[in-house]
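Just the one chain here, the form predicted on its own, laid out as structure tokens.
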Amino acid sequence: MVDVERLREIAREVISRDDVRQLIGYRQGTYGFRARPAFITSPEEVDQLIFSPACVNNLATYLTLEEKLPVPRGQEPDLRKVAVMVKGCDSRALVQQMEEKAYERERIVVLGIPCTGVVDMDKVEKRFPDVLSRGEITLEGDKFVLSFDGQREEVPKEELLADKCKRCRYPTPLVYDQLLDEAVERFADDDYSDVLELEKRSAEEKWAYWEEKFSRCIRCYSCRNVCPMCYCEDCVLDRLNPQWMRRSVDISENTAYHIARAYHLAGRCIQCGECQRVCPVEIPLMELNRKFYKDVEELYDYEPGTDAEAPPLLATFKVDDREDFIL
């Protein structure tokens, strides 16, 4: 696990260079186990830095959200680097991003965090319900350990760790300029059960699953705002001439957001899984995304996400490729 101080000294002294207005990291909660996103503009705010497995947020959406920042008039936009602190799972969306051209790789700053996985905070607040003081969790061994209101509770880690990591191919960030400690060697992989079992329903299972999974949708959109690769300025589920979707929240209109925006996202999905932890009516979006994930690897040999000197997976083609589904 990454040391604190080390993170702390080293942002202090990337928050100091000139070339830099911005650090992207992670502080404590305002209550329970919670983390949150921080965003550091000087050295004095550094010590309210922290890496602990409950930093589950993907920070690399942050980035995107920066370059769309509106400048007042008559100000100059601010060029400067941003620098972000990624984990593994998440450094894959940094590099699908630059992949796609949302930015230069110049334009950042990256403090890689070897992970060895996060909790999922569902599972931690259903263990330990109604704690509202500020708690700590910390990995020791194959426990975690959670301490709070002077208490000290040790659960194995398999019962809080999130699905993501227990199929986590790149626990050590795949781009970085620092790395706060040791590389992780990959201690899981994806087999897609989870797919496969879906994959054994019929059309008309698979139908009822769904159409009780999109019934539940309010259309808050948190998925689509939460999502690293959701950075189109404009988004055509919001566009109103053409429409090509209604603002009725209503199955029909329910299942053409979410199909449109999984199709938005395959060869390009990092199985970040922000898009499912938001959720506010737990709809398992992931599942959608991961079968497309699937095929995607099965049919192009391409994971997303892994190489930012490739071009986008959708942005080419080679003369061989299947055609026999062409109409």
Given for the second form:
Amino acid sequence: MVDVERLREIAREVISRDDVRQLIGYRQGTYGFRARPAFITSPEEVDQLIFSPACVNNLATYLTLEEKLPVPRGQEPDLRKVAVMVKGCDSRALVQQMEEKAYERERIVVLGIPCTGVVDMDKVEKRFPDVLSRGEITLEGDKFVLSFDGQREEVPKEELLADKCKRCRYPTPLVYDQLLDEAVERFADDDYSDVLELEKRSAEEKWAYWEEKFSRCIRCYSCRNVCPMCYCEDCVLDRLNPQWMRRSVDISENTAYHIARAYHLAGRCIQCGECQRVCPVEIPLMELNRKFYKDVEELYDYEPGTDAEAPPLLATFKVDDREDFIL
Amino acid sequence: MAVKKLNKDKEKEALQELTKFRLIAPAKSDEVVIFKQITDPGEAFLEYGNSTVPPKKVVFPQTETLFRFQRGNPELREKNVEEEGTTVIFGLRPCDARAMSIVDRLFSWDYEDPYYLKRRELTTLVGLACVEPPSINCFCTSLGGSPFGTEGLDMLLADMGDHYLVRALTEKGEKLQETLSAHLEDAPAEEEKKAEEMAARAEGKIARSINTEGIPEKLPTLWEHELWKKVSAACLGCGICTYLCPTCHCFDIQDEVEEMGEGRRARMWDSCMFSEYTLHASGHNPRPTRRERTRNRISHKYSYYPKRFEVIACVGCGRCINLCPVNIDILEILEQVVDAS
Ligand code: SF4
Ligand code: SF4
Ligand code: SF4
Ligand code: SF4
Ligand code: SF4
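Now show me the form predicted in complex with the partner chain; what you just gave was the form predicted on its own.
Let us now look at the entire complex, which starts with that chain.
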């Protein structure tokens, strides 16, 4: 796992550069085992930085989330680079964003983290409820080691690992300027067994299943806001004139929302799992995304966020594309 | 009225009795606990910490029709809240009940909101005391609440193991106690003392706190302070912290036109953390970034609201901390406010 001293040393060099404005990494959370995004602008702040299996957030989101205010007259816009720490899955968001020309490669400095997996914080908190003081999680061999209040607990990796990591194809970042550690070998693969299960159900069963989930949705839009691929400046959901999607919360509008989002992510979702992680009412959004992901892979032999030079899926056409699903 | 007890083997019967009203209770949907109308007592799930979505949605629905209209017909069909009938919210936590009594002030302030107030009038709140503080981030005691708090409640139940101790607190509560009388027994005298001890123990277990003294006055002096940029840097501008907050009450009003020229005017929850909140028709937004939005969220709760209504609009339920995807922590923000100069 990434050595924190080395991480800080590299971060210090990067943030000291004249052409770098900000470095986005991780720091300790306010309680328990949580880690959270850190925004570093000076070498003095570098000591906050950490990396551990508790660093679950996909920081690539912040590259497109930034609010651009009009530059006051007489001032120049700050065009310096932003440095960002990314795990394997997170790096795919950068690749996909660049594929879509969201920004130029030169605009960012990428610190790649060869990744051995992150925890599912819900599983951690279920196992160790009521940990108030700041605890730490490290990976030692095939065990997560949790230290808190002078205690040390070992848990088999399998039991706390995030589901997405159990099927991770790209643990070493696919794009980086500097790798913070030795590259790691792929340790998992995706057999889509969950999607296959879902596909087996009848249309009625599927609808009954999703109806229950979607009716829970409170339309907080966190799944959209956290998504590194949801960065349209003018989102169809926010439009009021014309209004494409109503704000009323009912099964019809909720379903429309989720179908619209799933379609807008087809061939673009890079499987970081953030949408499902943040959902306060635990809607299994990855099941939808993964169905589309699998279809795209099977139908077009295309994996989003793996090749920055490739054109976006929906901007391409091949004469031998399969068309047998078109009515 | 005397303190009663409800044996747990009579719990289902008692709930059955209450289904003659609109009965709202915590229920599980997968692993998520949400308040919803139940018709079968078996659906109620009382062994819960606190609900993910607060019961505020019962009196302040996320989407509510105000009236319906039709082209060519000048008459508006107004919604009649009374048709929803007498409602019992069973098993809500003291913080969530207290939150309702705080929000009442807003809805009965310069304009008496007929929908909200009617619903409040029709609703009886049966609380469930927190024997264990339900989350690590509970801090109700910092804001005048407590795990056995009664403010806003009509009746309080305390889980004593094999039975609940039942205490009516208002006239509505007494009426409900009468309704339930066939299922209740007299509680032994020492029970109340035992409950007091439990209350003290539960209070002692609350781990987080903030001294709110001076915060409402200080906040306006920190308008341009750099802390707002720092604490909001990670914010995603999602609505979780406000939608799940039992005291947040912002709404938007929109017209929804359906086919054949029919339609409705509806109001729906809004959030100051959304980018289009207060976006002017001109394109100008007085709160253009998450810095101003976060400042607004905290200031509204801890400064504007107490200035107008003499109470902080936060009950310390901890939901905004528990569920913020990027660990933005209101207690940490308040600590920075206290320390700022
Ligand atoms: S999916 Fe892969 S790269 Fe992403 S956190 Fe899990 S192991 Fe790391
Ligand atoms: S995060 Fe969950 S509740 Fe919020 S809009 Fe998305 S699916 Fe709905
Ligand atoms: S849809 Fe979900 S999994 Fe896919 S990129 Fe967006 S946040 Fe990540
Ligand atoms: S829940 Fe967190 S990320 Fe979402 S708006 Fe609130 S503070 Fe921001
Ligand atoms: S601000 Fe947070 S802690 Fe306070 S009442 Fe709202 S959700 Fe609960």
